[in-house]
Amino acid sequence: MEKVNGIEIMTSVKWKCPSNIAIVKYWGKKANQIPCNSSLSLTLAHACTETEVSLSAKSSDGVIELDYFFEGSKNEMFGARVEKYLAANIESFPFLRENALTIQSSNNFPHSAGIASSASAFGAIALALLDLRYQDAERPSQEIFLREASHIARLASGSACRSIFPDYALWGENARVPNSSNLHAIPVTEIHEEFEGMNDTILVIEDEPKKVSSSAGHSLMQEHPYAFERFRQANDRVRYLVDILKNGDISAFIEICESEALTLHAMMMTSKNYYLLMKAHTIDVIEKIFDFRSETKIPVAFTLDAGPNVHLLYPKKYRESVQEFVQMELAEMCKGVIHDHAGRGPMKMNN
């Protein structure tokens, strides 16, 4: 058998998932990771986690035995949650009532960079745990597997269920959207060619971890004084933009995108227990944004995620002119820039 940190591995299996950017936000949800809106995203090709979850012989009598390391190092932290999330899905996973679990994880995106790590994560853990669990089942389809992927991937984080799908990914229950659940995402596959390819520039103003987490966040909308409208709003938002995604309507995209990303923010600045996140030169990066994009008529678009960071969304065409203009204008104001685009979805990779 093959050793693992002295471990003796019976089996494992190693997934690469990659991160999204929600276009139309999620934010707030109900229990058991249900969320209140509908919302759609745009997977990454790049930003990525790759994983390796190896099975062992047990040691102790515990309902999960783990060991969980991040980059060569064990994460205690991160595996306890990780821990709680098998505990309390364990009849998924049955095999994890007679194996210990080693799990090895990396991202190749520095963190707090303004990209979903907790996506990318358990998207890669909930693919290597339901790849085990059919190693000795009849497997059933690509279409399945994926869905059940995003299933369980969605119980430990909820944006994790989009990064399932390549390309675009919409999630929650929306009236307007055949096939759509609040139990897993679907893809969007109608796509112009416009939005095909798409461009996303993270511009990383903040590097160190916000002060409050998104699942505070999410909280807060409970008792929110427009969560009613809001909610509405995003499920409106979710149902144009899958027209928008297949018509080619740029201009439509841009006002969306953009509104979406300070919607979110308004939230967070009119919640009951107020916060605010984004920084100065989060604002300056916008204007400088607005600037060129009424200089040039090139359609880019910002929208920002739960923290400071900018993502800089523009069509594959345009790459060379909106990364000319990044360096020029905007690299000075960042910590850090990453070029990504629009991707294919999760891999299973050779151990």
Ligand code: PMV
Second form
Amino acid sequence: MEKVNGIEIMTSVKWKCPSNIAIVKYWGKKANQIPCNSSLSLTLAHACTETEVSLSAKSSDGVIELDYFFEGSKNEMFGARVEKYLAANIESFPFLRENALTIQSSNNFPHSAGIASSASAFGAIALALLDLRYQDAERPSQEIFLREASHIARLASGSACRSIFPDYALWGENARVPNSSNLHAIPVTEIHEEFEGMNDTILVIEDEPKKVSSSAGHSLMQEHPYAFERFRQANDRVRYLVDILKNGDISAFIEICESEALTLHAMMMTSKNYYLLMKAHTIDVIEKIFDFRSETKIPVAFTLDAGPNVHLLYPKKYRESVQEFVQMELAEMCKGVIHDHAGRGPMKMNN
Ligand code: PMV
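Instead of the form predicted alone shown above, give the structure for the form predicted together with this ligand, please.
Then the entire complex follows, led off by the chain already shown.
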């Protein structure tokens, strides 16, 4: 038997899962990670988490016995979050009653770079756990396997459920989108060539961990004065965006993408406990993007996550001109620049 950190391993699997950036944002949730509105995202290619999950004999009678390592070191804080999630979902993973678990995880992108690390981290954990579950049971079709992985990932981190699918993914029930569900994401597969291989250049404005967590932000939507209208708007936009991705209307894409970023931050600024995550350079960069677009007519859109960093989304044929603009005009306002693009989704790795 192989040994990892001195523990005899019975079996292990390794998965690589990408992060994603939402174009229409999920902001506000109900119990059991049910979103208040549907959302639609782009899955990235390079920004990934690689996770190896190994099973060994249990040495205590605790419900979950877990050792969680991040980039080679024990990470008690994230480990406690994973443990809580596993204990709450033990029915889905009965083998955790008899086995201890070692999780070794690493990201190929820097911390606090404006890339959702919980999406890729929990996506990879969900895929690995499901893979282990099917070592002793008949494996379903790939379509069902991915849907189940998306469901399991959602229970840990809502946006993680979208990372299971390549290119574009939609999560949340939307009356106008057949097969959409609150329980798992679905792939959006009818994509005009304008939006194939979409680029995402991430401008790292601040690399400190953010002061208000996404969970706190979601809960502030519960009594938000604009919540009802916001959820309605997001559902409408998801429906439009599905059509836009089909018909290639890049101007309509830019309008939804940028308004979504500003609306997300407007929700934070107008919550009862209001707060601001944008920094001065976030605004400076956005203004430069407006100027660049109006001077060159190059269709580049910005979006923001729940943080100060800016994502630039643009079709692949404008790669050179946008990256030159970033280098010449924006890089000096940033702590880092990461060029990524639409990716093919998760992958099982050889151990
Ligand atoms: O999945 P969570 O709970 O980390 O929330 C993600 C929220 C946003 O990133 C701001 C939007 C989204 O849809 O990903």
